[in-house]
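First, one chain by itself in structure tokens, the form predicted alone.
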Amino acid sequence: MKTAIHWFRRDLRITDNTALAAASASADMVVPVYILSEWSDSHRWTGPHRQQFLCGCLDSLAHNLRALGGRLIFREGNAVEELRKLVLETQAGAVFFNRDPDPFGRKTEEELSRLGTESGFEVIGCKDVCVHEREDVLTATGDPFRVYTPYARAWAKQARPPVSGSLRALRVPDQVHSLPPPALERWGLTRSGEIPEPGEKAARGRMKKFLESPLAAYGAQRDIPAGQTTSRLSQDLRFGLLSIRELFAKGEARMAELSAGERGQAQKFTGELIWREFYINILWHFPAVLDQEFNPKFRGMAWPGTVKDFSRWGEGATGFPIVDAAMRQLNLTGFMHNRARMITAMFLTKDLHLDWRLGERYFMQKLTDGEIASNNGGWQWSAGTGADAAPYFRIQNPWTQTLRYDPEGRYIKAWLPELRDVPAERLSAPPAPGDRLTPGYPLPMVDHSEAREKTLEMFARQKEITAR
């Protein structure tokens, strides 16, 4: 065909981009477009850190497309309507895009497909967000997996799609009108210096750095919140700055160079990437998880926590240093270490007895790497209500978690400067009644042992109700 449209969404790169490569191979000219949507600070699924990172990624993408001889077109409004206008304007024969795993993107894709059928242009969705998606990994009876371990075994048996590399050139029609690139000011936001450097080049640098060194010790180090012990690639996968296929391929090539012991450590990272795909497929097959518990036994359960308690948790003022350090890190940087995410999520649900949906929303509004599927899966895992979740009676103790994963208080003291002179051993044990760690720092807002017993009673009572 003469002209095709590539609709950028969460694939803001030119390297191994399935739909972009397909559009380029199918047409003489390609119109690469990003459609801006409305956003406000009350939005459930995003927040300032992610919007800032998005703006930087779009700037980087526009630069990369110019280097290929093309340019990035910006439009704003309802995606289907804006694509309809763009098809008429350019006489495009097809719209290419990479499929979105969440139900909101899925609905838009269905609307676009209906419009294409009615209006006579092709609508071509491609697999790109996952190595294996949707119907690729099913049980022997054709049903979706509900438990991670058998899913991971079946996932590993599937053939891997190839890595296609980067585009060499791109021709874009000259006459296509574009809005200016988005700036933070359009949303009334100010710039933060704490988020990772945006863009494909920066993401590829982070991938290279991780594969060269931290990967070999990943299994032993990944639960330690101080320093860089994880890949820090989550925002790059969320925005599609990296191809998941290329990350797997480069990871396996690097593992072939490691010793047997180091390969065992590195395999833990592969497992985490498969967890990501597991949660994405749970969301695809069971989209109701965004509004209700995956486990029907716990739907409708009362969460008696208070608004005041939720505010203290969000501010990082609970009196539990490991929890407060994690929340301060999240609020300031848009990032929280995975072990800290589990600790803070269990504290909200199991110590403060607040609904996991409140925490899920808070994280999505703060995280730069906010991935709807992984965030929902992680919160329901911690609450004991999700797919392959931690049993409800598995309740992490923030004090023992500190002793195990931050015994020297490095993480806590990095984010709670008021505690820098407090001996590390005092940070991993509940203080005596009335004994503040330092003047001005709050006393623990709950007794963990008492809160734990209340949690067990809550879940036991709910199981009795649903069993009737």
Ligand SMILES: Cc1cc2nc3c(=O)[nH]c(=O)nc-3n(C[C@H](O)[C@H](O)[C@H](O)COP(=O)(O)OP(=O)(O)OC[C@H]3O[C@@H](n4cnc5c(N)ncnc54)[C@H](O)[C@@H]3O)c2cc1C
The other form holds:
Amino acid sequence: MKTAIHWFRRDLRITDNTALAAASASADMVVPVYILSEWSDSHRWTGPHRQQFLCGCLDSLAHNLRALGGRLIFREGNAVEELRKLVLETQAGAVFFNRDPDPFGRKTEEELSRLGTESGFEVIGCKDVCVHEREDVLTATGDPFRVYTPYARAWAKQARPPVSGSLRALRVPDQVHSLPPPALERWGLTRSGEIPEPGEKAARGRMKKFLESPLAAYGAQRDIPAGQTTSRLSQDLRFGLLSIRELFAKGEARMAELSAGERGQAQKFTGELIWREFYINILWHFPAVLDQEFNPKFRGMAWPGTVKDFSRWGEGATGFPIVDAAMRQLNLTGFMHNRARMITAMFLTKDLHLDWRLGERYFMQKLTDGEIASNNGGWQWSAGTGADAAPYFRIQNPWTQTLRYDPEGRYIKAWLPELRDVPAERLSAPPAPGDRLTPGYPLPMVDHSEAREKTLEMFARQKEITAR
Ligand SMILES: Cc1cc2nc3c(=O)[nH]c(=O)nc-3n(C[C@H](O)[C@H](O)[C@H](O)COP(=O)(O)OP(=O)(O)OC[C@H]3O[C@@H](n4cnc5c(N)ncnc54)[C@H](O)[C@@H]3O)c2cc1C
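Since the structure above is the form predicted alone, I would like to see how the form predicted together with this ligand looks, so please show that one next.
So here's everything in the complex, that chain up top.
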């Protein structure tokens, strides 16, 4: 084939990129294109941290492609329409891309396939976002898994696709028109120094650093929200700056060098990467989870919380220091530690009785790693409505969670400097009535025990309604 298009999506790297490697092996020349969709239309799902990170990743990708002798073409608008025009302009014989597991990406791929059939160009989608996807991991009866542990066991039995390495060179035809790279200023955004450095090189640096040291203590440390106890690779996997196959391979190679005890700690990390694939698998097989509860017993449930309470949660002004610290971390940096995500999500749903979908959307707008499948899975898990979710009656108590995971208040004090001088033991127990931690800090907005009782009633009532 003389010319093929590689359509970049959530695979913004040149190393071990399945579809990019396939395009360059199949054609003399490759047109690498990124198509920016209208951000205003996707308001439900995006926000400034992720937009800033994306812009940086595209700059870095363009730089890397130039180093290979190529260049990155930018277009903007409807992906199928832009690809149609690009095929006409370049006379490309095929469009290659890595498959996107979410329902929006899937719909676009189906439209593109139809167009390819009608117009006579090949449309080639590759597996890349996951190690195992779609129908790869099914039960003995051919059904999708709904529970994590048997899924993870079946997942581990499958042969893993190999790692392909980095592209050496890329020939891009001259004369292909490109828009300028997207700039933040266009969307009225300003650069914040809080998000991780974007781009493949920075992501590879983070991967190396994590594998060298924190991996060996991961199991024991991962629930501690203060400091860096986890990999912080989520945005890199979200944007495909790292190949998931390479991360597994490098992780395993590193594990072989560790002691048996350390290996046990490190294997927990593998388990988390499989959670990511589990939620992608759930979204693929049950796309309705984006609109409704996975567990049919809890569909249509009433959430009586108020808009005012939602604002206080979002601002980090609930009077529960662990919740407020986590929300401030999210608002400022676009990241929140996993334990803190669970605590804040349970607080919104089980203490404030607000619909999990409100929190899901808020997180998607703030998180740099915002990813539809994991975010929906995490929210439904916390609300007690999801696949293999925390049972609704197991309600985390923010005070005891603090005692367990932040006993010295290191996380709380890092994000709530106004509480820096408050003794740690006062951060993990409800204050006596009227006893403020500091003059400006709010009193707890609810009594956790009362809120818990109300939650149990709400869920019990809903179960009765659906059983009728
Ligand atoms: C309410 C809620 C919302 C969440 N939203 C997102 C989201 O939008 N995007 C996202 O990537 N993760 C999400 N998670 C999962 C998890 O919190 C983050 O992946 C993790 O905190 C990222 O930090 P890390 O890279 O240091 O994780 P590590 O602990 O180092 O884990 C390594 C990788 O495994 C994956 N992973 C870890 N935990 C989970 C999990 N519980 N579910 C799925 N994948 C996991 C991530 O890709 C992560 O980068 C959410 C969890 C909850 C409870």
